[in-house]
Each structure stands twice: as C-alpha cells, then as structure tokens.
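Consider the single chain below, provided in structure tokens and representing the form predicted alone.
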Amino acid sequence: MNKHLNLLYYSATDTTAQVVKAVADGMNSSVRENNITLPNERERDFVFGEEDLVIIGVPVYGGRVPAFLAEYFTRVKGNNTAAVFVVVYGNRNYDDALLELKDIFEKKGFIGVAGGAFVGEHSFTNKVGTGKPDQKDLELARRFGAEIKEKLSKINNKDLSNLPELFVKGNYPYKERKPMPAMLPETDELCTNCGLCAEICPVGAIDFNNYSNVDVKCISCCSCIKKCPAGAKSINSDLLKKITQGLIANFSTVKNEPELYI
C-alpha cells in the first residue's frame, strides 16, 4: 500500500480509539494520528489528498453521527482521498450512523472503500456491551485493516473513482435526532480536585476553577465519570437512571457482533 495511513477519531472513552487503532495495526504501516476528542484538537481544519487513506472513528449517539461532529466534519476536507468509516456503538443499534459518516465524508472529497460497526462498553453502565471491545473484536479489526490493504493493493495505479460505491446499513432520511435535557454529572466529596475530568471533557463543560461546576453544553458522554480516579462524578439524573434500566433490560443479555463492509 502505497498511501499515508491517518487516523481521524472522537472517543470520550476510548472505545473507538481502540477500534480505528486496531484496524490499521492490520495495514502494517507506519501512522499519523489525530484525535480530536478534545476541543483544543477540533480547531483545526484537516485537509487530506489522493496520496492519504484516512481512517474515521466516531461513537453513535443514538443512532447517528454526534451532532456537533457532524458540524466539525464540514471542515475536512478530501481530494480522490479514501477513506475507511468506523462507528462504535454502546450495544443497542448503530441505526443511520455508518450511512451518514459515510455520506458526510463522500460529500467532502473522500471515497469509500470499507466500512464497519463495532460494539463498545455503554458509556452509561457497564453491564450493557461489557468489556467491548474484546480481544476476539480487536483481532477482527485488525484482520479488517489487513483485508483492506489487501484491497487497496489491487487498485494501487487506478482511479478511485472507478470503484463501485460502497453498501453500508442505514436508512434516508436518517433517523431523528430526539432533543435531551441535559444529565450533568455531580461531584461529590471524594474528588481530590486533580482537574483531569475538567482536561478530558471533549467540550469543554467543565470549569477549571470550580470541577463541581458543569455546564449545560455537557453532552452525557460519561469520559468525566469513568475516568475520575476518585470515583467523584457520577450522574444522578431519573432521566438517565430510566434510560440505563431500559437498556440494561433489552441489552445486556444481546451479543452484536461487528459488521464490517468492504
């Protein structure tokens, strides 16, 4: 393979991360990686040409693309660039969210040559997507990235164009997005104020001169909760508590595997 690997990702709890990771440790190749998980990193403006492959990971969010990635995205720019989509979702559906990471990105310059839908750990309860991914995911991911290479090898001096458009799962008109009131974590008297949940928020809700402090632009992600060594945060919405029972009643039990095209 004849082309800049890059990763392009978003994962407030590094599910995703582990994900796009693995799929190009399956190319063998050396990497340039950008995660914009956090704001500071969505600044900038991504502009990649026919020499690059890119690879995209980002989490579902109830069964879409994150909304204000989606935003962020309409800065990358692609020129005959090809490009691998990744969503990871919390073991419920990934619905529309492949389709429409694809389609953003063909809009943009990008080609699709493969694409795939992995399950990850909920970020609301553990006991929904537990421990994904696993091991047996990660070795698919990277026998996904080898198969890719692979596949790229084979079209190495044609045109990109030329290849037929890439099948993924979802249905247009996406899937409506349905407004939430906010779930805003809480701190309790266990936190040392250390300031990582304030360095980690992926949009930045957390004052750094107050950690109790969390703004309404919060998006429920969890990345504060889970990764607080304290164990300070939590939320304790009846929102949410109703929103994880649900889930864990339907879903703990399902085993999805990742579906993967290419």
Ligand SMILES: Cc1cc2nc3c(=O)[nH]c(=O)nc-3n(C[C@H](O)[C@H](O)[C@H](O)COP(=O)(O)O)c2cc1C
The other form holds:
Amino acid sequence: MNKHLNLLYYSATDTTAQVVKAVADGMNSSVRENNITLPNERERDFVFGEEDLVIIGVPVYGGRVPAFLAEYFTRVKGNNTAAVFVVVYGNRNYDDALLELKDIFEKKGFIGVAGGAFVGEHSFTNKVGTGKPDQKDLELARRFGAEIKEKLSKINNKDLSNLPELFVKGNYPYKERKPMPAMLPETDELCTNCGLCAEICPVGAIDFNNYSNVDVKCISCCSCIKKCPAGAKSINSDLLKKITQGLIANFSTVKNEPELYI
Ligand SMILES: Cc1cc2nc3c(=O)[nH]c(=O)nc-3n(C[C@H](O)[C@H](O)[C@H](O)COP(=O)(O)O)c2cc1C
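The form predicted alone done, now the form predicted in complex with this ligand:
Then the entire complex follows, led off by the chain already shown.
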C-alpha cells in the first residue's frame, strides 16, 4: 500500500484503541498513531492529504459519537483522504454512531473506504461485553485491515472519487442526545494518592491537588474507575446504578458480533 497509514482515536478504557490497532496491524504498514484521548493531545489541529489513509476510532456514547469529540473534530481536515470509520460499543447498540462518524468526516474532505462496529466491554460494568474485544474479534479486525488494503490496491489510477458511496447502518435524524445529570466518581479510603486518575482523565476533570475533587465537566467515561490500581473510585449515583442494572438484565448474555462494511 503506498498510502501513509494513520490512526486517529479516542479511547477512555482502551477497547477502541485495541480495535483500531488491530485493523492497522492487518495492513502490515508502518503507522503514525494519533491518540487524542487526553486533553493536551486535542490542542492541535490535524490536516491529512491525498497520500494518507486514516483509521478513525471512537467509542459509542448514547448511540452517538461522544458530543465533545464531535465538536473537537472541526479541527481535523482531509483533502481527498481515504478513511476507515470504527466505532466500539458496550454490547447494547451502536445506533447511529457509525453513520454520524462517517458523515462528520465525509463533509470535511475524507472519503469512506470501509467502516466497522465492534463490541467492547461496557464502561459502566464488566458484566456486559465482558472481555471484549476478544482474540476472535481482534483477528477479525486484522483480517478487515488486510481486506481494506486489498480494496485500496485495486482502485484504478488511485482515484477514490470512483468509489461507490460507503453504506453503514444508522438512521436520520440521529438518536437524540439525552441531557444527563453529572454522574461523578467518588473516591474512597483505598486511594493511595498516586495521581493516575488525574493524569488519565480525558477531560481534565480531576483536581491534581485533590484527587477526590471532580469537576462537573466529567463525562462519566469510567477511565479513572477502570484504571485505578487501588480500586478506589466508583460512581454511586442512583441513575447510573439503574442504567447499569438495565444493561446487565438485557445485554449481559447477548452475543453481538462485529459488523463490517467494505
Ligand atoms: C457515557 C457513556 C455512554 C455509553 N453509551 C453506550 C451506548 O449507547 N451503547 C453501547 O452499547 N455502549 C455504550 N457505552 C459503552 C462504551 O461504548 C463501550 O464500553 C466502549 O467499549 C468504550 O470504549 P473505550 O474503551 O475506547 O473508552 C457508553 C459508555 C459511556 C461511558
């Protein structure tokens, strides 16, 4: 493949990261990684050109592209740039997120070559999508990467404008974004003040001088909860408990497989 392979992804609890890296692995090319999970990594603009192929990956929040990322993506531009769209969801549904991701990027100079929706362990509970993506999913993601490479190699004169429009599942209007009250993590006595939670918070919501102090800009991504080495963080809101119980009741035994569009 004579395109420069790039990753552009956000991944609070690392499931999206695993999937996009596996897709890139399948292309067997050197890759430039742009991980935009942390706020300082979103301080810059990205401009990609005709010579680039970009694998763009986000988790699904409320059936959509996370709102703060949709806003940030105004700073990413393409110019007839080949793109692969990947969403990772917690085994409930990806609703309109993949379609929205494709629409966002196709409006700004990217041309969709392929898309995929994969299951990741749910941010709110390890009882839904447990252990996902697993080895089988990652192998499928690698094979998907190889197929995309093959597809690109067959395009006449490297002219992407001849590609038929990429179809992915989703509906208009997109699923409504429901306003949610802030559901902030609390810190218990197990905290060792290591500070990891503040360092890894994707929106800079945790106070570096007092790790139990969390700003309402928290997006409840659960990065601090899943990654705290002492298990000292949890969200104790009644609403989140109710949502999580519903997820466990309805989706803990459902086996969703990756859906690929190419
Ligand atoms: C605020 C929030 C909303 C979510 N909404 C959905 C959803 O609508 N459907 C779903 O299946 N999973 C949903 N999830 C679960 C994540 O999409 C899933 O766990 C994903 O693997 C997380 O990706 P990451 O590990 O890259 O952060 C949500 C997670 C969070 C934090």
